[in-house]
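This document starts with one chain, in the form predicted on its own, laid out as structure tokens.
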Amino acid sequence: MKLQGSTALVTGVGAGNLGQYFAQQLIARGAAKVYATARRPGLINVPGVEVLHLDLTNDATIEKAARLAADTDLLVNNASMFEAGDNFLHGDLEVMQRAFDTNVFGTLRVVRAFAPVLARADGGGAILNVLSAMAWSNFQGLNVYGASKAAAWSMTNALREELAGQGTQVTGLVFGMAGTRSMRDFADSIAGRGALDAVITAPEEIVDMALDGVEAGSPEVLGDQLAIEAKAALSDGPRSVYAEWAAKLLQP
């Protein structure tokens, strides 16, 4: 899909997060229009975008966004819920349900609303789902988030097949750690300032790779070394590349 002259909608745009980088780079690549959406649209500060309210857990906001952005030909599903510190054995079930309702069913709600919009686009348009290498790994405190992203990864592969008939391209972006402000703060909080810098990739690099993948028609983009190693590890039996990297970087 050609990005220059396209009309894109990005979910989950916030101050300094990955959604902001997507919106900025789409404009830089010559998109004719970029809709930037968020649950709290007042946090969006990207010059040149059209701001819309969209909450993954609120059907009315999704349907309204689909009506207002009926010229969209690229949908970037970036919004998600990241709840660190939870675990399956003792975690709050309501929090787990919210994670899946947001990261899996929320993304699906958006895809369902925009599928008819994309069907009308020249060539069927495209979808980019922002996923996580935690889908292929595990790490104490991130396992619920990872499981929700594993479901989202599987769903992305299914949607690629289901939307092929209308010509809509579906690309999955998988990465381990993007150097956004919030992710750097999280990494520093669990490991010490700068301790995990070796596995953190600049967000603009990840976004650039993702958009290159969309233009190339790639079904999947591995955005950093963590993602590459996590996918390779799937054939080795159960092991966590996150735990392996942490042990290597944090050893005395």
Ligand SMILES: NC(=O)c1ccc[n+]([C@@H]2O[C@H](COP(=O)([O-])OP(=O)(O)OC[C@H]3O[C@@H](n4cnc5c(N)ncnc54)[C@H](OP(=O)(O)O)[C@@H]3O)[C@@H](O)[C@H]2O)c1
The other form holds:
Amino acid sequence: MKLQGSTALVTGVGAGNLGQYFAQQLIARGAAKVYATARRPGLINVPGVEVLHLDLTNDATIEKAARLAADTDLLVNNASMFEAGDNFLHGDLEVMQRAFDTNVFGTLRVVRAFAPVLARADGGGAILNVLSAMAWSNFQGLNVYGASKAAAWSMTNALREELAGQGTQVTGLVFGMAGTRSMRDFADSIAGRGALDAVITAPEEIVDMALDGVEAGSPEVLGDQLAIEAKAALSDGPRSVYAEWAAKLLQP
Ligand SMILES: NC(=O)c1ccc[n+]([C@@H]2O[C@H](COP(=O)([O-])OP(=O)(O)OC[C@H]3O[C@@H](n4cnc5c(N)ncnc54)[C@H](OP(=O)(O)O)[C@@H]3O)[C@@H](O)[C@H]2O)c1
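Switching conditions: you have the form predicted on its own, so give me the form predicted in complex with this ligand.
Every component of the complex follows; first up is the chain already shown.
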């Protein structure tokens, strides 16, 4: 899909997060219009975008956005939640349900609302789903988030088939660590300030690869080394790439 002249909608745009980088780069690549959406639209500060309210857990905001942004031909499903400290055995079930309701069903609500919009776009338009290498690994404190991303990965692959009939291309973006504000705070909290800088990829780089993937019609983009290793490790049987990697990095 050609980005020059396209109309894109990005979910989860906020200060210093990946959504902001997506909105900025889409404008830089010549998108004719970019809808930057958030559940807290007041936090959006990207020159040149049209701001819309869109909460993944609120059908009314999604339907309204689909009406207002009826010219969208690229949907970037970037919004997602994670609460550090989650795990299956002792974690709060309500937090787990919220993670799945946002990261899986919330993304699905947006896809369902925008599928007819994309069907009207030239060539069927495109969807980019932002996933995570945690879909293929596990890490204490991120286990429920990882499971929600595994479900979102599976759903992404299924939607690619389900939307093929209307020509809508579906790309999944998988990566381990991008230096967004929230990831830097999380990395500093587990490893100490700046300790993981060498393995955190610049958000601009990951967004660039993702948009190249959309332009090339790629079904999946692996955005960093961690994603490449996590995917390769799947054929070795279950093990935690993150845990091995963290053990290497976090040892004194
Ligand atoms: N950064 C990384 O290293 C990394 C690694 C792998 C995958 N990812 C994925 O990349 C994407 C962006 O990551 P990020 O680091 O930019 O995360 P982030 O800083 O947490 O930003 C996530 C955005 O999603 C929004 N959001 C959460 N719940 C929402 C809802 N119900 N409706 C609408 N928006 C909602 C948040 O809004 P609020 O500010 O209102 O909460 C925020 O704007 C996510 O899909 C994440 O899972 C990131």
